[in-house]
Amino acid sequence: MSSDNAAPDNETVWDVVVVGAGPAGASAAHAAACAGRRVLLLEKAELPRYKTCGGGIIGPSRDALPPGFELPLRERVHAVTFSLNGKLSRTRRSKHALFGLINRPEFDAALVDAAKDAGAEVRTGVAVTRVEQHGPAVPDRRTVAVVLSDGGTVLARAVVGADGSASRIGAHVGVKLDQVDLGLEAEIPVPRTVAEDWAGRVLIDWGPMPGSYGWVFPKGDTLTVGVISARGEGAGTKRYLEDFIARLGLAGFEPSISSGHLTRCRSDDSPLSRGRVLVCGDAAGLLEPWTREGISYALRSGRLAGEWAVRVAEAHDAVDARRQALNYAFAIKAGLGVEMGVGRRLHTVFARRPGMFHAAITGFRPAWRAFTKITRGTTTLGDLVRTHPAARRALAAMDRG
């Protein structure tokens, strides 16, 4: 275990304990610490640590970062090449940067540093096995016990679960899932001549299996190459990645890292809290169902969770704590929930007709403009459908088709 401050005595009750130091957890800890509360952030790994992730930072992610945060960008993207399972390739360019690319170990570590600077204490190498809101480990009804793998216990007035898609805190809350996908990824170091060809440009390939797609994200002298498809298509997803890498002419380069992960989207009726425990980010199943973009959802839900956890911590009884937790759930559903609903509809249509999506985004200027506005953060999927009748009609027509 490592800590930046001396460990407190066993009787300490923290205002907010956050479990998991990814973007969601670090954002929650930062928000709660900025409110002047005593915050403890627990992480089972030592930082920095690798995380399977494309590392795309779109406008909503940038706008949700702590004030003054400097993004450790490896690349600024001005062009996107789209292809349909390797065919009908077309590149679209923008005068302005569409989004940025980061390495997750650097990005996550910087977010944790921001939480520390705001006053949160961070302990790494600490695994959490469960939380308890009743029983001998809990001294009173205003306290939650966070039980550690070494048998120790940490007490808090409120807990935020941000411990990833296989969340133990999510299991305690009762998170229910609607969509589970398998992502496979390779970090491929390439010679300078190859890297220069990819500078400022990403590739998005609509894949051979329903709902699948692949990507190439350049980060200096390394290309992040990955594919994603529905869970249960493991062999096909692996074959897609192998074929994708070979088609790109990258099969001769040895990946420095090959990894896989499951992404999990919550169902509409999935809870976001239980008692004095809130969940956010991947632990809550919060990500965009079509693209499976999760960083902006982690940052935004984490900040909200941190802010509402402070209110939960201040609640003097179970009724008030429940009221604050329901307000958190309402804030999530009114924003991210609406976006997820649109993304879920897009994913359903895309799984049936990827060629239509490819034709629209490569040959229909309003579709490309919508893509650039979403990536830059001047609109969201939810806002696009809510404020643009043409987009609403198009989505309804795709639903019927």
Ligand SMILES: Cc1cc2nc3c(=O)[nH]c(=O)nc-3n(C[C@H](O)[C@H](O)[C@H](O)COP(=O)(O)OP(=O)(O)OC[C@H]3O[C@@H](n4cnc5c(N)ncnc54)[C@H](O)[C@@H]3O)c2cc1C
Contents of the next structure:
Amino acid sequence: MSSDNAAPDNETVWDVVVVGAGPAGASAAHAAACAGRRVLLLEKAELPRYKTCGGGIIGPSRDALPPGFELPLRERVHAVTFSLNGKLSRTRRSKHALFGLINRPEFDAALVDAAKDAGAEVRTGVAVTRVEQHGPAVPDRRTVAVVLSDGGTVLARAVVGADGSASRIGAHVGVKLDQVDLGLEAEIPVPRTVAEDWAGRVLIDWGPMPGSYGWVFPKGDTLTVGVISARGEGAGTKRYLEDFIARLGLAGFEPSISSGHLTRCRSDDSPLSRGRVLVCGDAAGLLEPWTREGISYALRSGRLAGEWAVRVAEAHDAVDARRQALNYAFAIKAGLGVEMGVGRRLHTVFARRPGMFHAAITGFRPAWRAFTKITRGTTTLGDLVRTHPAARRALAAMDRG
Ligand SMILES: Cc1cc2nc3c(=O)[nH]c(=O)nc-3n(C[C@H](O)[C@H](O)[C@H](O)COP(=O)(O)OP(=O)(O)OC[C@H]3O[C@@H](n4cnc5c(N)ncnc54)[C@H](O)[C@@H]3O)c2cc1C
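I've shown you the form predicted on its own. Could you give me the structure of the form predicted in complex with this ligand?
Below, the chain from earlier opens the complete complex, with every other chain and molecule after it.
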């Protein structure tokens, strides 16, 4: 285990303990520490750690970063090539950057540093096994016991579960899911001539299986190439990635990392808390169902969880704690929940008719413009449908099929 600040806390009761130091956990720890509370951030890996992810940073992710945070951008994207299972390729360009690309180990470690700078204590190499809100490990009803894999216990007034898509804290809360996908990725170092061909341009391929797609995200001399599809289609997803890489002429280059990771979307009625425990990010199943964009969801829900965990920590009894936790759930549902609802509908339509999406985005200027506005963060899917009758009508027509 490594720890940053000196912290011999046998009997310390932390205001907020955050489990998991991805973007959701780092954001939660930052927000709670900025409120002046004693915050402990626990991470099972040593940092920086690898995370299977395209590293696409759209406007809402950029806007949810801690103040003054400098994005370690590897690439600014000005062009997108779209293809339909390798065919009908078309590149659309933009004068202004559409979104940015980062390497997750670097980005996540910098977010943890920001939380540390705000006053959070960080302990890495510490895996949390479970949380207990009753029983002998819990000294009183205002306290949660966080049990570690080495047998130790840490006490807190409130806990934020930000431990990703295999979340133990999510299981404690009872998070319910209605979409689980498998993402496979390869980090492929390429020669300079190949890298130059991809500079400033990404590729998005609508895939052969319902709801699947693939991407090439260039980061200097390495291309992140990945595909995502419904879980349970493991062999087909692996074949899609192999075919995709071969089709792009990249099969001759040895990946430095090949990995896979699940993404999970919560069902509409899934809980976001239990007692003094809140969940956020992937642990809560907060993810855009169509694109599976999750960094902005992690940053935004993490910040809200950190802010509301402070109130839960201050609650004097179970009723007050519950009231504050419900306020957190309300804030999530009113913002990210609405966006997820639109994303879910888009995902259903996309799974049925990928060709229609391809035709719209490559051939219909308003659809491309909507894409650029969403990636830049000047609008969201939810806002677009709420404020544009034409977008609402188009979605309703697509729903009908
Ligand atoms: C293939 C793929 C590509 C993606 N591409 C993009 C993209 O381009 N853009 C985008 O916005 N999103 C993308 N996503 C989604 C994005 O990666 C996630 O939504 C995001 O990482 C969620 O952040 P998080 O902090 O909730 O969880 P994570 O980033 O998974 O962090 C969870 C942390 O908790 C730690 N942890 C887990 N269990 C424990 C434990 N028991 N005790 C202590 N620590 C624990 C883990 O080590 C980890 O550091 C992609 C996902 C996949 C699978």
